[in-house]
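Presented as structure tokens, the chain that follows is alone, the form predicted on its own.
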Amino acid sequence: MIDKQVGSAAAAVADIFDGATVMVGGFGEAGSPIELIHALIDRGVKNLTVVNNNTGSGHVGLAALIENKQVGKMICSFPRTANSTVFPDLYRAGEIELELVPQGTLAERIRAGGAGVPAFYTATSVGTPLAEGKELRNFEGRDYVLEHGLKADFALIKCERADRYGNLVYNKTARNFGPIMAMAAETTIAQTGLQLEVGAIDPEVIVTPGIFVDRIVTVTEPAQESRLVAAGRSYP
């Protein structure tokens, strides 16, 4: 087995390129890989397509990546939340694209991409603007819209515990998108708060097996997005 540990967040994201599609874990700060995102900001890549549940908060993390104009397109479910001001302003100015996807559909599109399923039908969005231009089919008297699986060049995710083989255990809602993003990306980069020896994690509680993970970086005291936002912090 390969030791997947890397020495820093900067080294972990060093090959992310201009125009890449990047899935970013989240669903709350339990799954938001702040240090990896900030390393990506430092790298300076441009024209990224980012897949996330939302568009970040305040002026740190994903919101900071967007504010630095490194993201050309967002694929997400909630482009505006309580503390998101960066994306709405850029979107109204025509400086960033948006593909709006219902949350359940977004999760299933990512899961399908990771499972090798190219497309599926769902009743969600039928009869709404989100279904315009998409194929419709009727099954047992009900209309369904065709949605395509989502894949990415890279996934940046956050876990609670990991070993050097890349076996991951998540904290609370980090599990909502982290595992499926790990499966759907060509290269999965995970930051962990705790690095354990091989065998220290009970195989019965491993959520993401190491086969889906390419790099692990340990961040023992990860930043908490809510605290950074409350303090009015920004990055860089």
The other form holds:
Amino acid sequence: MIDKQVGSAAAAVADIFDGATVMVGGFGEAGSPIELIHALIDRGVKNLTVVNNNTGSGHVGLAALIENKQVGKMICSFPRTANSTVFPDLYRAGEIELELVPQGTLAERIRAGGAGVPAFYTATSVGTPLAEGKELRNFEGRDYVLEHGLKADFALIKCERADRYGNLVYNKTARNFGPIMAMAAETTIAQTGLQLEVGAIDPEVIVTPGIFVDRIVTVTEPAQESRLVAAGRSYP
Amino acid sequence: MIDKQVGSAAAAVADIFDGATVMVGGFGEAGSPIELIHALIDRGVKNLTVVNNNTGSGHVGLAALIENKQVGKMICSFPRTANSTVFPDLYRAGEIELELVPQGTLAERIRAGGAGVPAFYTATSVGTPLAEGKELRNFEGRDYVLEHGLKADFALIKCERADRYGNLVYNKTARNFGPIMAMAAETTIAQTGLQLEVGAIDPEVIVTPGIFVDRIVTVTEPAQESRLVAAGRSYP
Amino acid sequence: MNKKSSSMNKKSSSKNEKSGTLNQKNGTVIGWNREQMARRAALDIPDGAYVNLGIGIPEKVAQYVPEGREVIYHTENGLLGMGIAPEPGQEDPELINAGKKAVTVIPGASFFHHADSFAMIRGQHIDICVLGAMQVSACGDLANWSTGAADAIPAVGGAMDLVAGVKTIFVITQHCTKNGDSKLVESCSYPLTGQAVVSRIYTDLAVLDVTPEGFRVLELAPGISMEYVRDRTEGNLIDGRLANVVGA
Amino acid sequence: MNKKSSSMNKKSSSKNEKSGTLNQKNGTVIGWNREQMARRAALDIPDGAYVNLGIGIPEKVAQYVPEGREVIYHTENGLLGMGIAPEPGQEDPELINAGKKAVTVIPGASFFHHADSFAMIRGQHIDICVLGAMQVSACGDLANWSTGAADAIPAVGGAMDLVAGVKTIFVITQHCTKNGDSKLVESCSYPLTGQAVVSRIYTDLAVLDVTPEGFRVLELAPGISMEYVRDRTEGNLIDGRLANVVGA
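The form predicted on its own done, now the form predicted together with a further copy of the same chain:
Next comes the full complex, this chain leading.
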């Protein structure tokens, strides 16, 4: 029997190892799997490479993971946002590495990683510093850069509804990176607000088919990052 | 005001020109936009390049378009099926060109065309006759072939529900090539069984956002290819 | 699904008993028939596997997966969670499998477009694919899409994507062609579907793994000897039967 | 949406009247202010356009699109059909725009994931993108993501994807920096966002097209002369005003 439900966030992240590449869903706080990130902080593994569009805010969630010195390298498109001081400070101090990737290239690299495409060409970044060192190639009169698919050992994502097969449905713009990170990771761990019976989600509206998901943790009332930040909270 | 509704299939295909590349949705008869294809037969334009997984069956729909000598070249993965004699006969007679593409490569090329990716690498077909003449490249110890994005002047697709913005929802496995062909064509024409008010389709379940669709034709009771074939029908 | 499958099995088994290998000496059928080949392959489908079944004998595998195992079937035209064939009269022309036959969906199924479907394949998300074969070489090359004949209409479908992308490729095939030529060969003479892609082969005579040393026999059909298989196999054949290894 | 926009416009216009260019001679404000720049750009958004608006002044464009035009706004984090900001207290932290501000959806909106969203961008499906700028060169190069300063935290977001993929790029920007340096330059000194990507520029002083011959003035803000703009522009400046062309 297929049952991807795991009893706790701690159990769900228990095999994430030192040096792992971890994709973390979310665009800002929307879709950020904050309970899974906090479980990863509790776990204490180090030297992670983390893929996320941003670097978190305040001193909770992804920012707290970075502040806790567990992240050796960030792969992201926009590492500074309102209320983000943790990454900038560490970056200026030379204590964390950054691979800056244009947002659409980041999304396409993740999608390619999940779809078995090792590399593709895109016009994004041609003629800019972010194309330096990359292969340029002309197709039909226009230059493109070669970009590589991006895979991960783990993905931590957040959805609204799930079943024990791992079928997922997201909420509004919290969908963002979830579906493609689920495809690109060896082990995908999703926190869901609602756990439903198999068959309760219409086959036409499932966004992430269960084949891309390995573990489901139910977090019925997830914390909201901006509220924690506004309240001056920190983790742990 | 945005209103992509067109009064008839004939009006919807009225600007398809001689020599155009036309993507035609459907996998076998599932998702085949038979009324739009018949309108294209009525229109009589020649020397089309048609992209479809198959080549139709019997003497209706895509098979009839081919039989009517309007297609100079087929790009597809499986040009023969049960009840398909039109394409095989013309092909053996040297009267129609064939570009044979593995099904997944075909799908990914169409998706790439729609997503602004001019080329990508895939392991599919490496070491086979279909990789002959293609660039081979090794990534992390494995060989891949370079494949190019595929675009079209027009796409003819079929959906279940649509609104005047061109938002589409499909029916079961009739979804198949519809969403990606809608992305890859300069002009996408969809026939829909049901025309709904804008806002009647939940934003979470729209499969093809209206940005990819140019024209909508309502065909409330579309013909079913297999029934026409079983009845020995032909078009025109 | 398994309960229904069992009854389908009973219904169909009698009329299929004849489809084993024709023993050339006395005209009786020996080896496994098509149903038995499918049943043998089904034993190797683990609980929780995501499986794609090719057209023909491979399709039958779903009927024989042992009870208690939950297996999810993928069909590359855009469905995960494919169920059995519908009752006659209940067919929906917009709910079909890759062989364009009417199917049903199980609870927990999902629909998706072709690029997403082949992302599951190419991205190595499908665990097992079971396919038919024209030839399998000793190094696991598969030829199953074209004889290369000049007048043939070439048609490949998703076969090349499946063998390139799915983690484990099983082949179910008659050991020999109708002409008596071995389909297990040193090197394929037909155009390839993929290079070094096949893991295991289920024939009417034996179950064989593809190994660096050649075809390794794991199991023989009842009444079939190693010599009988060797006579009907091109390429190196190793006896890898557990009894042989342990008991020798 | 347009009706609400009009009222928003009225509400906000009075407090923004001060934000034009400070005339160095007498301390009065001349040229267009931020709201007027946005309103001028909005005139060039046609009915039925799919539009992506950058953060800052570009966001304001939506408020000023002339009534009767139906425009669909895309936000690259995964929404087509973005509506206006919600009433205070009605914000949903999972319904935000690319600037991470709470938004609403219009009827007919759709949600999708990031790869699909950037397929809309990269695949040239978005008609117009309106962006801010640090510098625009006479050949349409845009610099708007980094000063290249050694201690800066580099952050690019979707800017490079937008300029590479969207059919038409509009820039709204003050003509000069606070230090009085022209942002319209012969060649950008800041790191580029994209090469030869900008079509039209809306500044506080003028509307200009990027042409092979240089910046072509289409329209001047009230009270602004060609000489005034020329003094504040690096790179070749052409007078392309209709009155000038026709009436001369």
